[in-house]
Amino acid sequence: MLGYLAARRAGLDDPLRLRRVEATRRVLSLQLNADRDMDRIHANGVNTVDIEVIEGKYMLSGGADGVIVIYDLENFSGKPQYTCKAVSTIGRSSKYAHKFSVETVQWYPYDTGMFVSSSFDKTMKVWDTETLKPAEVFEFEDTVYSHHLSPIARKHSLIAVGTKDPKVQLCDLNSGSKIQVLQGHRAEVLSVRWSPRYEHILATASADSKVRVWDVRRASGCLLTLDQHNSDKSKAASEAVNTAHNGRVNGLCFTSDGLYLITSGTDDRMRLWNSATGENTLVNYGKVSNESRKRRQFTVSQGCSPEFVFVPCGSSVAVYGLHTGELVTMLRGHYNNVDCCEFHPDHQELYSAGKDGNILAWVPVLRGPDVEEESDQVTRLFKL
């Protein structure tokens, strides 16, 4: 690390390189924070978490008990040991609360005054953060597995929704109505994700083993059907046979630049795709345990070089090199299966939650002889 600082001081390296080195070093040193606790509010498992990007201060969580919690991640106590308090809770006592398990929560990308939740009770609710009352409620005929708002959209305000129905629903926040349906999947849609690079591009994953990439401006909709074998068949033929996995596909995540898409399936495999061409990059992550029959939330680091992907793996969180497939480490601390994890890019921290009802914070820690070892690891990875 001293070498990078000296090179920066001498003008041999640009500031971005030093920033990436430091971000990478912090990710490689992630450990369970013994000094930071999270208020335990959920009586059952935690299915989903989301950190707002405006201030990086507030986190949402949704649980199998139908409860939604807003946490303040800042330390106001001034002490090394502190608890992140739950500042608001939509519990069972609220007449507006979801009746069944909350599967996805997400902050509105441009304002912390609003967030969206979806549930097994066949509804998706748009909440006013101040009043903790739904400003809009979308009702569906089937169980809702996943929803997502585009993090960059300026020309539309669509929420993509995946349900037990094979049709992908597009709901408009402005009009409060369902305005479009994307047809192509033949089983329930378990995960949906907008591209962080192009606001009209959407990826969807289904129990039919397929991952489809859509341009919602086109009448035909579907641009690509991802094929794990990179077959050279005609588009008409490949649409029917291409599969991304050999089981249910229940996890989707774009890299922060939108150039790559990571998918996870119940065939215990994770795959990295070129999001523009749909090509399987053939990165081998080995066996990635996945027994979930619903959406699984995993995440990718930001600001690092190389990038890392954090994936729930049993009661641990597995950390892989995104482009190498190398298992870097296993983060162990939960007492039961982990269902979701979220990366905090402002501090290179990770939050994970699962069926034990706990939300754990993983933070960069450097102590004593570990500094030299981790600096050597950063240097080795940077040279790859």
Contents of the next structure:
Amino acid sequence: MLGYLAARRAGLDDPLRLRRVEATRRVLSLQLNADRDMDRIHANGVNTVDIEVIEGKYMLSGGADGVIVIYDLENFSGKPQYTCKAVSTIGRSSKYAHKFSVETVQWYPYDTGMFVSSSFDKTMKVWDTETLKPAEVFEFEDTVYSHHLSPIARKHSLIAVGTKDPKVQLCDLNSGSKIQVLQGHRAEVLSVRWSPRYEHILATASADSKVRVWDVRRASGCLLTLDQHNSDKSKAASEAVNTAHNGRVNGLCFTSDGLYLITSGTDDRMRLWNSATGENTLVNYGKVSNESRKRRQFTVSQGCSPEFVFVPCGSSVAVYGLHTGELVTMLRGHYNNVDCCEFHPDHQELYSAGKDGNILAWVPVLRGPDVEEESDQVTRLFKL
Amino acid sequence: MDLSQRDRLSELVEELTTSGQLKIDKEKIREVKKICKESNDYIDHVYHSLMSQLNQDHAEIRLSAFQIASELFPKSHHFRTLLVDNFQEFLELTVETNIERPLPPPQLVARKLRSLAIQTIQTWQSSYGSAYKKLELGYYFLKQFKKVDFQDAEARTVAERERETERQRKMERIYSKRLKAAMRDMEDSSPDIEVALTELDSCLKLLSHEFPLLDSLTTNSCPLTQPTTGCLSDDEQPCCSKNLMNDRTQKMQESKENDNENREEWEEKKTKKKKHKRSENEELNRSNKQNKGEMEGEQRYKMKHEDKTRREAEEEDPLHGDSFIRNSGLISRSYCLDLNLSHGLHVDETEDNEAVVSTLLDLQRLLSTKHLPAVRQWVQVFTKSGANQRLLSRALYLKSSLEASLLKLRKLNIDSQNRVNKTASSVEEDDEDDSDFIEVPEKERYESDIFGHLKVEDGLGSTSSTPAPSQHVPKSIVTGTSSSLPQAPSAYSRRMKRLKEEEKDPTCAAATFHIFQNSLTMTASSSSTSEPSSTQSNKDQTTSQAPVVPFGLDLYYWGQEQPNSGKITKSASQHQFWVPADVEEEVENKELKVESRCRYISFPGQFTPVSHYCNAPLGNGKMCKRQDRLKCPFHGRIVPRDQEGRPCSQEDRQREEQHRMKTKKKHDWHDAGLVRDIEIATGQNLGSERLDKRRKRKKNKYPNLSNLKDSANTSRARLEKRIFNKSAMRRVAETMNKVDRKKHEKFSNQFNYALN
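Provide the structure of the form predicted together with its partner chain, given the form predicted on its own shown above.
Now the complete complex, all chains and molecules, led by this one.
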């Protein structure tokens, strides 16, 4: 650390380098900290959390009982002990609240004045954060498993929606209507994700164990179907049988640079794909326990030199090296299955939530000064 | 870290956890603490060994491990961090947070472990919750999601409480259903019961009309009317010690009683005395009779005195007992009375009260088998389901009245022993009585006997005529034990008489029997007495001894040649076109020929009933009373035995002894522990190792823990063991297969059976 600082001071190092090192160090020291608490609002399981990217201050959480809560994560008290306040809540009493479990919540990428939530009550609601009323309600014929807004889109404002219906729906926030349907899957679509690199690229994961990559400008079909065996491309016929997993694919996540795509399935596997070519990188993460029948939200660290992936695994969160596939650590703190986790890129914090209704903040616990321990050893030496 | 210390530590933990006690040993835990104080490494070691013990599938081990953990928890920060780090698993293993991993048996200890764990976690939370985040989270998890009520004494989770309430609700529903059913039943059948009760009452009244003691008896009070004539005693309780006066009055009453023809219950007993006594004591009034009757209810007595002695006494009286007579009404002081006291009533069924008694018996059966159980059930249902007081009291009232009347009936001691025969015979009598015809025995050919009155008409005169059957059978409701005597002879004589009449009728079975008997006795007498053997008697004898065989072909052709024996004739074909080539029309069969001439006579021997007993000594000191011919199923071959049941012959005795020793060895010396105890006490080697060896393999490693497999020793488990025994299953399967195969073989060629 001191070496990096000195090098940075001397101008030998790229500023990014110090940043990355420090970020990595912090990520590796993530722990459940007594200093950080969250208000207990959710009385039931929490399905989804999302941290807004503009300030990194507010976090949305959607509960299995239809409750949506907005937390304030920023600690301005100056003390290490901090309880994240629930800024506002759309509780059961609200007439606008979702009837059933909220499956996905997401901030509007450019403004905290709006967020979108989708639920098992077959609706997706676009909320006004100020009034906590839905500005727009999209209704579907089936339960909605997930939706996603492109984080970088400038030319469109489309929301991709995965429902029980095999067709992926695209809803336009500009017109407030469902404008396009992407056909190709054979079973319910459990997860959808826009590429953070190309605004028209969309990845969808389905229960038919396929992951498809779409270009939304081209309605005729998908760009790619990910193939776990990397079989010969020339065989056009094989396109139809390409599978990403041997079970339902319920997790989907792009790396922050959009170069890689991580999928996880109920075959207890996690796979890393080159998002440009659709090639399986064949990184072996080992067994990643996954029993969820719904979408599972996992995340990738941002700004570390070897990147890490945080995956809910049973009642704990597993931390893997992204490219090595090595299990770094297990974050154990939940008392029931973990459904989602979200990485805070600015503070290198991890927020995880699960069926036990807790939202846990995993905060880097930096090593204390070494001095004391030294003195301790010295005294012990003296004793001997 | 010292290895020996470490080993000691694991040893201590194992000992503590496998002690099977609900409380852990203080000494040992102190030692553990002492070792743990030295270094964190020991704490690590203890922690890991505790976790491995907590993972054992035995609630007692878990409980002890948890207790050790709770002892160490407040002592060491390091232990706390270790434990809290793995708090999920800890909760799973102690509080049953994971439904898929329930606490292991035994149930009782598991429950205790749960409640203890929950209480302990609460105390931990209150003292360390702020410092250990995961502890706090776990506590909230338990509180919020498992809905553990920490105030609840039993520390049950919501699921359990719901189950409990659900069960209660279910029981309530069942009870209310039962209650409704019972109410409806009661509504329906209480009139029936009341009718039956009133019927019973009136029946009793009818009986008591014949027999006035009933009231006093059943009510157990003696509301006696005072005798109006003063000369007799006014005392109504004729206990034998009272004085002679009472007895005297009784006697007088009794004699007076005899005058009353309508007092039928007395007829029976005193028909003989009646004639002698009729002259006496005519002047006593009726009230005394009642009085006497009541006394009679409790007291049976027999008069031993003849009238003569009494008269003598009366004659004596004026000589020296004037004042005594005047004072006491007794004629003499020197009476000797034998009082035969017996309790209770006895009612005999007679023709007069037959209807009443049979109704009574029917009612009794009805009440005791149908109504009383029903009423009892209602009472049970009402008390259990907490029905309103009115219903309950009504049911109770019904029950008590039912029981009271049944008790009354039982006290009557209705003699229903002869009832069955009587009803059977009464049927016969009925159709005799009901017909307008005079009873005439069936006769076809000749009349060997004519009834007396007919004979008189015929002018034959009666020499040996039997007395006309007296249809009038004296009826009896008589107290005491000797009551049934007079009736029995009359019925018996009647039956005998009829039998005799029947014998004279040649068409009756009885007659043939009679003839048969006669001939038997005749032959017996003739064979024994007549040694000058007349050919006649000899022939008789031979004929009587010769076996009687059924008529057959061999007899028909006796002494002749049978014309076509053993020949089989085949009829020529009657067909129009088809004629078999050459058919030998007659075929001779040797076997058949022989067969037609011989006769099979089987000698089954004669049945002789077994007269001996098994007589083997039984456990209760008695002897086996089985009468098997050769072999008792319990005690083997039947051998002659002496008074105590020991076999008479020496070898039998030896064999028995050997057998007993063998079984005894199996039972008494079965227990290796007992043998070992005896060995220790006597210092001799009795071979306990040998006995032990067999069991050692199975022996539990931790004898203090309750054996989980033992808990499965229920009747169901034992039955299952028998029924689902491998060999038994195989045997059954084999048998079934065999049956199937047989069926298949039998019907395999018939398609409609082949399918099933």
